[in-house]
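There is one chain below, alone, in structure tokens, taken in the form predicted alone.
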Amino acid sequence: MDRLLGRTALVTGAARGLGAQIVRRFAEEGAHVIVNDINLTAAQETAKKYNGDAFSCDVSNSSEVDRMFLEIASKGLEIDILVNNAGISGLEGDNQAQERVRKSLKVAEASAKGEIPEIDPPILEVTDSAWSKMLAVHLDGTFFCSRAFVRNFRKSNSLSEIGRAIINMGSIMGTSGGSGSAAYCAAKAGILGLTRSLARELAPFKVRVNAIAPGYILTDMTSPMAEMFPLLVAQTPQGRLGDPDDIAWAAVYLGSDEAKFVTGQTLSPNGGWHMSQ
């Protein structure tokens, strides 16, 4: 308890899923939580559970991000921990989502047999707009929020005795790659590179920057992939998929003094599915 006492934490995309669980554990560890989501009503509902604040913006829009950070500052809130969690799977609202997952399975099965798949490579189905949106939400959003975070504390010229932290949400897909997920993998790989760059850049300003690269976690976001779960479980040494707490506790650690000598790193709770972060 109280591992984050006295800190104020902003978690983006936190009305549900991994973000909401991170908010929960942060609040239990003493942090004042600020919940961001594109859906303000949902953000307010989550924030209310933990006596936090809620703000809405589309993280892929730099003007909206800057406005949100100014609103937060105008309420006298100074952010100590920024968790760039907002993201999409690319399967939202896609009526063909299940079929796309099946195609990825077929590619994996053919590869395991040393055969050439009878279907076209999935990249041929990636549209310009789908590619751009994936990178905008994940990579642009992480950059825009990190920039606004730094701009605001530099503008206030405030010194943080406890230090500040940025935690970026990567993925094992950002390092291992994955068939049928070119845009997602590219976005997550970009986030890991951005993490390392910011860690070097911001260390003199007492800001630690790290990433979490989750394995396959059971959330609403991964539910369209249910047909792949048996294969993924079989490939995971621990024999299970992860749950949101596996990621939330990693975020608590990276935001706390326990990680005061940790920066530029990627922590990957994945049950052993990928061992080369």
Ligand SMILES: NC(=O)c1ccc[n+]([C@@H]2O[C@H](COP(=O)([O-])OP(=O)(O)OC[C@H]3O[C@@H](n4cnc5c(N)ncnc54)[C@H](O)[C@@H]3O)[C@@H](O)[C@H]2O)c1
Second form
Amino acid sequence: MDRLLGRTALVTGAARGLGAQIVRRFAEEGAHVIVNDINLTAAQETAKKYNGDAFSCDVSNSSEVDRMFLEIASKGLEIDILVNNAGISGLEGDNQAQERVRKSLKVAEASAKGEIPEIDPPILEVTDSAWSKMLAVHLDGTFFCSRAFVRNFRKSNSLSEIGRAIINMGSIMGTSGGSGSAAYCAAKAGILGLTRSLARELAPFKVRVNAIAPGYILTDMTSPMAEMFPLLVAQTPQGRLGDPDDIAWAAVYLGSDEAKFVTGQTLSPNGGWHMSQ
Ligand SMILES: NC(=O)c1ccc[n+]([C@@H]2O[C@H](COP(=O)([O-])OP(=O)(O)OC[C@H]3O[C@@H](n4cnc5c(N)ncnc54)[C@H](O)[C@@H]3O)[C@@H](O)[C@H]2O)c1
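Starting from the form predicted alone shown above, please give the structure in the form predicted together with the named molecule.
Zooming out: every chain and molecule, the one shown earlier first.
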């Protein structure tokens, strides 16, 4: 209780999934929550549950991001914690999603058996626009929001007594890689590099910057991957997939004073699937 009392937190892509659970735990810990999502109605529904505010923008659009931060500031809200969480799997709205997941599984299984897969390498199906969109939402979005956050608190010239924090959503995919998800892995690896760079740059301005690299967590994003779950569970020493709270509590910790000496780090709740980030 009250681990985030007095703080204002903006969580991007927070209408559902990991972002919504982070919003819930942040609010319970005393933070005022600001919910961003590309889907305004869904963001408003989530914000309403926790007496928060909702603002819509596409984080991959620089001018929309800047406009949203100005709107937030014009309402007298000053952000202490920014969680760059918005993301896509690339399978959204893809009527071949199941087939793509199956192909990734085939490559992983053939690799484990030392066989040559009977399919083409999945990278051959990655279009220029799919590649660009993945990097835009994850990596550009994290950069645009972080820059706007810094710009706004510099403008108000306030040095927060309690210190500010940026938390970036990476993934175990950012370090382990994964067949069939080259763009996603590249975007998440970029986020980890950006995290470390900003941690150095912003430390003198009393902003801590860390990343969370979740393992496989049950959300709408991972539901199209259900055929992979048995393999993933078998690969996980704890013998289960994660739930959104496994990530939300990591975010509470990184946003709170308990982590006041923690910056430039990647915290990876993943049940032991991957043991080094
Ligand atoms: N679920 C997992 O297993 C897992 C694992 C590792 C990392 N992650 C990362 O965690 C984050 C959240 O994942 P999730 O599982 O909750 O996904 P989700 O699909 O359930 O939720 C993502 C939310 O982001 C919003 N969004 C998408 N594009 C946006 C944009 N351009 N601008 C603003 N909002 C946008 C969506 O509308 C949605 O509400 C993502 O960055 C994802 O890559 C998830």
